[in-house]
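Next comes just one chain, in structure tokens: the form predicted on its own.
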Amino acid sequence: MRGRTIVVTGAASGIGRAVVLACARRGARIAALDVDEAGAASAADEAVENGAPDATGVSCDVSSPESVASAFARAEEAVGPVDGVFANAGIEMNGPLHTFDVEQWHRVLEVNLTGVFLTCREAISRLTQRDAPGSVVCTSSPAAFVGFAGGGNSAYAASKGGVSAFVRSAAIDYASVGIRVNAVVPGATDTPMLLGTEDAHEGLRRIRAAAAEQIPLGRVAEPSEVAAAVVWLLSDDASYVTGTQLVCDGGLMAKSANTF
């Protein structure tokens, strides 16, 4: 990835930050985008410490077309034209469907689905203007394909189902110009989103107990493990891969499929 510029949304923490660092170690220039401006700047600083020849942190609200366009312009001015993008920013709000607030529904879709659309539209527009190939990776979820026994997941599942459908369609649209579009499908991963508002100690205990029972590999993923899958999709090692959903979930979906 040396000599390439990679843009990552949701870069301040979790899987996004792990991808920033993994790309940095492979010599990529980094644009770390996040609504948390300080977190984005911190991720960029750490990218340089891990080998990125250049990096910048940029404030970006992926649900805003103006913010996304501005962030890409600032990123390209700082670290050069985009070659790859990881459209990863997302939120999760759960609750029973019959009591779920419509404003929460809209917010989940605005960030998780519209945010992916706006991020990819901006990246692909810039790639096509340069007549350049590129790689786009979006974050989906097992919730796009299977229901969770815990319930209350309708908004998040709908948003991620939309991401997976979007990836398939965009991949076909841009294959002829050398732009690959794929999704990574992470299972339970040790990130702040996994804990939500729970007490860290109690939340981790509960999650690890559930993982040991429900996930075939018996544990949650480390962000670096999911990052390795994303980096592969971004790289030329995946040069014949487009329109796919790369599942990285410890066997969760394979187990779900066996229930039919």
Ligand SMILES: NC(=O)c1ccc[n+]([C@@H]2O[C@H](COP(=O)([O-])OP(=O)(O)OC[C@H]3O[C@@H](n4cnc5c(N)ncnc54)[C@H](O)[C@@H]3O)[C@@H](O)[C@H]2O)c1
Given for the second form:
Amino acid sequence: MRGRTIVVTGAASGIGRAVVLACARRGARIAALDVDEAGAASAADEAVENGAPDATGVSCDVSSPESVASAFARAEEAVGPVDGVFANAGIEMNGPLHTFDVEQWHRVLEVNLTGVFLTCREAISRLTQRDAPGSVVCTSSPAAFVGFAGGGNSAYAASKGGVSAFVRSAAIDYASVGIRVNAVVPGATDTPMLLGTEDAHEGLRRIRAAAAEQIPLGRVAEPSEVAAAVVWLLSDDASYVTGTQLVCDGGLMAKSANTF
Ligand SMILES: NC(=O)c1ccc[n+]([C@@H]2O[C@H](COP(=O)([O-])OP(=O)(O)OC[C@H]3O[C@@H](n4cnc5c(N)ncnc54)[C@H](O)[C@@H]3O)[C@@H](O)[C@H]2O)c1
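Okay, that's the form predicted on its own, but what's the structure of the form predicted together with the ligand?
Below is the whole assembly, all chains and molecules, this chain first.
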């Protein structure tokens, strides 16, 4: 990772921020992109404090083609040509689908799925213009593969199912030019998204109790644990890995609810 330029979307918080720090500790140059401009700038500052030779925070709405194009241009101007990208920005809106309005549906798909397409398109076109190899990692979810027992997750699940399918096809398209494309599939991870709109204290108590009962490893993930999987996919250690879904979920998807 040393000296490589890594672009991270959703970099201000949670899993994205943990990936920024993990890459910084390995000596990568960082472009931290987020719709939260102040959060992106502070992630970049923290990257430098943690060993990144260079880092920049850039405002970016991944659902807008213009915003993504200008963010990549600003990022490359500041920290050099992109070598790897973590297309991670995402939102969650829940509710039974018959209560969902079309604007909510579109917003979830625009950020989670179109945002991944736009981020990857920008990164891959810049890599191919330079004839450079690269690594692309996209954030999926167990919701791409299984229905959440809590329900109300159709739009989010559809967006993440799309991300996982997108990754498989893109991996085949770019394997011949040395660009690997993979997904990370984090289970329940201790970030603001996990808490949603719940009261922090009560929400955490409820989630920790449910995790201890339902997740084989008995707890939710720390963002740094998911980041370790992402850094591996971004690095040359994963040089023969493309088109895969790296599940990092404490055993959640391996487990059936049946006790008989
Ligand atoms: N936390 C979990 O349990 C969990 C589990 C599986 C998958 N995920 C996925 O991981 C990814 C990161 O989520 P997190 O848990 O770190 O959440 P988070 O809310 O802590 O971070 C998400 C970040 O994305 C940014 N963002 C939102 N909309 C954006 C947009 N339009 N353009 C640019 N940035 C935008 C937010 O400002 C925020 O900084 C998401 O794709 C999420 O779906 C999370």
